[in-house]
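Just the one chain here, the form predicted alone, laid out as structure tokens.
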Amino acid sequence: MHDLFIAPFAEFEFMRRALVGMLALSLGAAPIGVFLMLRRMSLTGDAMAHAILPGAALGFLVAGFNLFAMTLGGIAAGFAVAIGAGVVARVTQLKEDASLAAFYLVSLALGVLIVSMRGSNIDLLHVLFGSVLALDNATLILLAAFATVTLLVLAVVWRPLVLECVDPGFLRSVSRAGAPVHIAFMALVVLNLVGGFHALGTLLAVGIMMLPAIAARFWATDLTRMIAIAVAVAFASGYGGLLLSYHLGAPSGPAIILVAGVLYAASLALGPVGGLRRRFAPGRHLEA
């Protein structure tokens, strides 16, 4: 058991770094994923994950795999796409989801083109799928900083953010906090997707954000418990995916997301809150 579950992390520093990085991502990204799900913006996270690619690619074009350049470029691109899609939706008849889809498709194509022109196929794979096993100290500090900022901002905007999930119309009628809270929330989405980009790449970053959140929905109705479960599922996915990658020689990023997918499937089948088990094998009802 020790050789199977503990030895890889005890013997290899890169495995410990990857595990710490996944812990930071779990603490920051999973709560954001829960709020995205409750706000019915799950696909927005996927679109925004693709939208950061051209900014990160421009950072790569200027400075190679420089942490600061790619982070700054990704954040700038994410904000630009979010703001641009919102403006187009408000000044035209196009809905925001369609506007965001157009922006992210163009962003994805542009980012792939930029990386392909400057780098090799290996560089492109690194950008698209990440390299969680190659996290260095600077990247770990960045991921920890993003997680810290996320938790602090969520603590500040918790009440209006929860109220906006339940009844945004009521929030607008009693407070002017709706717009600032939405902007702050979208900023957190961008930050966590950029953090996930450094570990899991553009295509998989949203997976550690949304799959644990969706799985948690089958285990709890209380928001606090849902977030706690989502964080636990995200970290378990990181731990299990790293072990799978180590023992089977599989790519680490896809292995982590596949483990998250397995946990989602198990939650779907066994979860007590709307899961298939409750639907096909309901408990006994009280009898008069």
The other form holds:
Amino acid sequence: MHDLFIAPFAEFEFMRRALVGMLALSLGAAPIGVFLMLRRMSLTGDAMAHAILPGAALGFLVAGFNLFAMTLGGIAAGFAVAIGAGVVARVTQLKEDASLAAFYLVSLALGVLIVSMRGSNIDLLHVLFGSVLALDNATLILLAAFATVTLLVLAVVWRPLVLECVDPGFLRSVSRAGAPVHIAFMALVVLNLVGGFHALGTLLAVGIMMLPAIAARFWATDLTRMIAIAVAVAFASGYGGLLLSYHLGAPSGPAIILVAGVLYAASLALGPVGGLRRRFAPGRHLEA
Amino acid sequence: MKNAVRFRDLTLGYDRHPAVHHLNGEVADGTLLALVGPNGAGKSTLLKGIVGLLPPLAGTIERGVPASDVAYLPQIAEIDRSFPIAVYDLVAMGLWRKAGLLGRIGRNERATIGKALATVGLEGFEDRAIGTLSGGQMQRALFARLLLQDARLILLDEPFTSLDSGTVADLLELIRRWHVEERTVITVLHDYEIVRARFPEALLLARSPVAWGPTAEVLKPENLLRARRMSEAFDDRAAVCEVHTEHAA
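Moving on from the form predicted alone, please list the structure of the form predicted in complex with the partner chain.
Below, the chain from earlier opens the complete complex, with every other chain and molecule after it.
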């Protein structure tokens, strides 16, 4: 047992670092994922994740694998696309999902092109799928800082954010906090996707955000509990995925997301809230 | 007597088309006013104007109370009933202005919330998810939230639509209490029986005001007939309105 579950982390520093990185990522990204899901913006997260690529790629073009250049580029590109898609949706007839789709497809193509101009195919793989096993101190501190900022900002905007989700009309009638809160929330989405980008790459960063959140939906009817479960599922995916990749020699990013996928499937089948179990084995009805 | 709301040559509308046309008058503080009229007569629009969600096309609305003292229950609340939140927390939102971002919900506040839930008959529903409420229970919860808002001016847009008579009676009792407490209540209603029985004052609107005063006067058959005739649909090619009333600036 010890060999299977603990030894890899006890023996290798890179495994410990990866585990700490996944903990930070789980604490920040999973709660954001829950809000995205509840606002029916699950695919927005996906689109935004692709959108940060050209920014990070530009950073790479200028400075190589430099943490700050790529982070800054990613954050800038994420904001640009979020604002751009919002403006297009408001000014023209296009709905926000369509304009986001347009922006992110272009972003993805542009990002891949820019990385290929300077780097090798290995670099491209690194950017697309991340390198959770190669987290250095600076990256770990960055991930921890993002998680801290996320939790602090969520604590401050919690009430209006929930209100904006449940009853936006009421929020409008009692307060002007709606727009600033929405912007703060989108900023957190970008921040966590950029964090996820460093560990899991462009294509998988959104996985650790959304899959645990969607899985948690099947276990809780209460927002706070749902978020706690999402964080736990995210971290369990990180832990399980790292073990899987260690023992099987599989790439770690995809292994982590696959474990999250398995947990999602299990929740779908077994979760007590609105899952398959309720549908196919509802149990006998209760007394009135 | 102070005015809760005063309209001066007020025109409200969408896309330059008036939905409320040249309305003058005032609602005295503490009035229990029913807002009646056919569909499309501008009743909901007028409430939105009073709340401040819709800027006037012309004229002015003066409110005698600050925005923080207005409570508004829209006709179709945009509530996401699939959101995982308990009845207790939905009702507690009524304390937003007092508690704000980070204000503590302490023992006093919890007692107030509990009392509001008991008043609307939702004791024991605290932990239920809002998705499990029936239509009537949901409306009761929203009234509990209004109670917590503790506003001087309360605007209700068709609050009794598709509710059973027991629920309507309970909610009417709450409105009566607000009236006794000298709050100003403006309610959009279609049920003339309820208006006649419970509302001392009425405003009959058919985009332009048809009659405003004591309910028995306002709801005379000739007024109702006139209101029905006046409420035709928007004319897309309507000319620019040239009416100037004495109040117009």
